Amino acid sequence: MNTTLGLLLAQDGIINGTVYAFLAVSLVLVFLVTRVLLVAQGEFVVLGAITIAQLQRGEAAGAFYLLVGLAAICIVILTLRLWRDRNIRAWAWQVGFCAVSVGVAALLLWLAQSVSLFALMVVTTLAMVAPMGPMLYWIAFRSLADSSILILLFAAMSVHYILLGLMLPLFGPEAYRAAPYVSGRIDAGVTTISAQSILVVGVFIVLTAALWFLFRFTMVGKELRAVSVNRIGARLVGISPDMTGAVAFALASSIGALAGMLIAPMSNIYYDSGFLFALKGFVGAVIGGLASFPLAAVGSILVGITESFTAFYASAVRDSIVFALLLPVLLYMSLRKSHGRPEEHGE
């Protein structure tokens, strides 16, 4: 392998790893706040990618029909819970959120189909995909909030397969690919860097800075941090786990949609492409210990680079090698935990 080829493979791995980092960060966020391993995070990526491609083609956006269906189911479930909880205030803002989300998405969709403006298409895609996160939380996870991680994992797998079954008739089996957002390349010594790749990395840097500001300086971010550290203690001081769970899912669905829009011009996206994206993001999150956003991002970059080089040398077993990265990490975590047990008993 020469230097030029190595740099090209490394560049491709960094870009793919950055996309996986979007998923890893959102998976860690949801897990820390709600203890849910959000297997369906990949579906948000697919929804973002396919929706922006459909809007560019001038087609009807299937994500809007999914949003309307989820909103209707959510309103019914919230209304049934009202008879049990008797919390009219919470019911009002949650139902209002569902209704307003559908109304705003419908208005933006009409504008996007009337005016071919890329920025409007991006906002419309986010408006259709982002509200699905809180809706799925209220539908599938709110009643199971105090259940074990295993039960929450079963619920997450169920949500994944239900969404997968709904997306096939909505989008069909064909592949979608968006038109490039930016064009051109930049010469960097012995290699070149595409403008699209720079856009992906740049957006991730901006997202990282925005999340840092959110968790450091805003009340919502501090509440999310409090729940991730001690759920019971946060509840005792008046922090609503229902609100923080919905916010975490909203951030996850927004990040997933953003990642989908970024990857849409770079590869063909099918209705069932999300599960593999989520698995590779999960590998990156586990490498980071499912507890650190920077380590999850670094782990995802490692996954992307490993995938790129193994695709060149051993494409037939590329995914197997990527998932094998979990083994040394899990072995190290189990050894560290076993070494900690005697000290705990001694205390």
Given for the second form:
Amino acid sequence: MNTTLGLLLAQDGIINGTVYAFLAVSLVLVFLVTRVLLVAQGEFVVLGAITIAQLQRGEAAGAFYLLVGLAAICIVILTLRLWRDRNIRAWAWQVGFCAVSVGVAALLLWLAQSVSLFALMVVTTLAMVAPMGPMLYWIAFRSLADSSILILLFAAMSVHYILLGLMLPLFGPEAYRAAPYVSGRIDAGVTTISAQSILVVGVFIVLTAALWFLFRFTMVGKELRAVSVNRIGARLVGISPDMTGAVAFALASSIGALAGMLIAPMSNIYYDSGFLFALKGFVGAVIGGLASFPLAAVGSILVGITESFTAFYASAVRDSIVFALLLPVLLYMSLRKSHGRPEEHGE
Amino acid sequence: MRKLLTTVLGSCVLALSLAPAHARDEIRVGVTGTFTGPAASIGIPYQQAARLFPEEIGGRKVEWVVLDDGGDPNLAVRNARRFTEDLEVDAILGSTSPPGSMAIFDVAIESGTPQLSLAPVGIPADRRTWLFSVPQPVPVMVSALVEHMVANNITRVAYIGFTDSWGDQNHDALLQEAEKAGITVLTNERYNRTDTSVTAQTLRMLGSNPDAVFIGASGTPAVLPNIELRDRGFTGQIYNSHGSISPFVLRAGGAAMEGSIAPTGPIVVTESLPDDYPTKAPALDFLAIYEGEYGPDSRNPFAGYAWDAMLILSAAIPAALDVAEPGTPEFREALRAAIEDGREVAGTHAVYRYTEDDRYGVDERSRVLVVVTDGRYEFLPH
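Form predicted on its own already given; the form predicted in complex with the partner chain follows:
Okay, now the whole complex, with that chain kicking things off.
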């Protein structure tokens, strides 16, 4: 191994690690706010990647049908809840959200297909995938909000399998790969860096800054933080779980779609590629104790780099080694009981 | 254990009491394949070909029962049991993926039903009585690549393949053939079908300074190393396995696939073959029917295997009908004897000649080399 090779491997690891970091950050976010381990997070990545590839090719975007279907189911379920809760205001804005997001997505889709403009494709992809987060929350998780973490995990697994089952007929079993957005390599003295990797890392840094701003300075961000610190207390001061859960899921689906669009030109994406992304992001999140965004990001990049170097030395056992990273971390955490989040505290 | 035993005994008794051997007029053949799930892109062409099978062979009506196993070996076994126990089929075709195919060996042997595997499998010599393989075994295909390497003075080959039995089969065949030819195999890199990056493995292969690279992958995941190698400036010859032959691979790989060479059945380049090539006439017949039904770009090697299995049965059925009536153990026995009697059956992929000892039945006429030129597979005479 020489330095050039080491730098190339490290670069590959950092790019993959950054993609896992997107997932790790949204897994931590959703977990802190709703206590759901969102296994289906990987599906948002796949939807983002496949949608941008389909828009580039000028094909009909399969994600739109999924959005329409989810919106329809969501409206039915919300209406059934209205029967029970008699909360007409909540019903109105949630149903309104479903209807408006389908309308906006349809309009953008039509625009993107008639005007072939890359920025418009990005916005359209986001407009189609992002609303799926809140819809899934209202459909599958809202009425379980007070259940144990285990039940929420089962629900998340079910959502994952149902989405996976729907995505095969929608997208077919073949690979999608987007055309590169930027090309070329930049000479950085000791090594060359591909423009695509700068884009991935750059978007991640911007996203981190945006999240920091959101949690530090906005009302919504502060409400999300309040819920993650104490759910009951937050409810007592009038923070609605309908809203915070939906916002957390919306952030997760948007971040997922963003990550998907970033990875689409670098790799083959299949309808079922999402689960492995989510698992690797999960390993990164656990290394960060499932509680801290910066640690989750660092953990994910560690996963990426480990993956790259083990693929070089022993490609056949690469995944075993990556997942074995969990063992020392879990051991350390169980020895230090106070670390991590007191799970069912105060409920 | 006792419960299992009771269930097994119970179902045997049930099977015996419900299903006495009924001679019947029509011939019944069970087809199981992977038409849904991740391996569906390979399985669907088999299903399409099965829809075009003739309704009559040797003057008898033939009923083709086609079931989906989704790539799940357990489901393949359940399908096979339905074939043998409820439907008393005279032959089983399938499955279209190797694990499913191997899983139903036991059912075929137990029930004494000829099984023609539609996926490349290794048939154990001590259990082969009822088993036949239609697709070319991997070593036959890989040996064609090694011959090409020898002819082009390639002595150092790097290998990358799937972390599964497909990667193993290709790697083993390469080691075996390369050793005979005096070629050095430099690496044994592996990746998963679901992987998104093979950068590290590619760097390692390039570090070993190969003349050529052989990629033991299948379907669109095979594209990944092709692109990565060309991205990293590799200019040597790239060889792909025969599992990579598909229009989807060409579309996903684009320019990176240009110039790569792969072995395949002659059906893929039928029109470029010399007129006296034994598979040319049957392949042209089949392609006229298949492309007539599914469009001019629908050609693929997989549908050809299904068609060949049908041709092999068609050639054997008349002899079996002379001995016994369909639906009886005697007919199945006669059918097996007729398939393995050493006659030559020209199919779309090969001239099949099964004998008691040879369950693969193919020779070097069953494979050709193709090179990707302008986004199409071109015949490469060698």
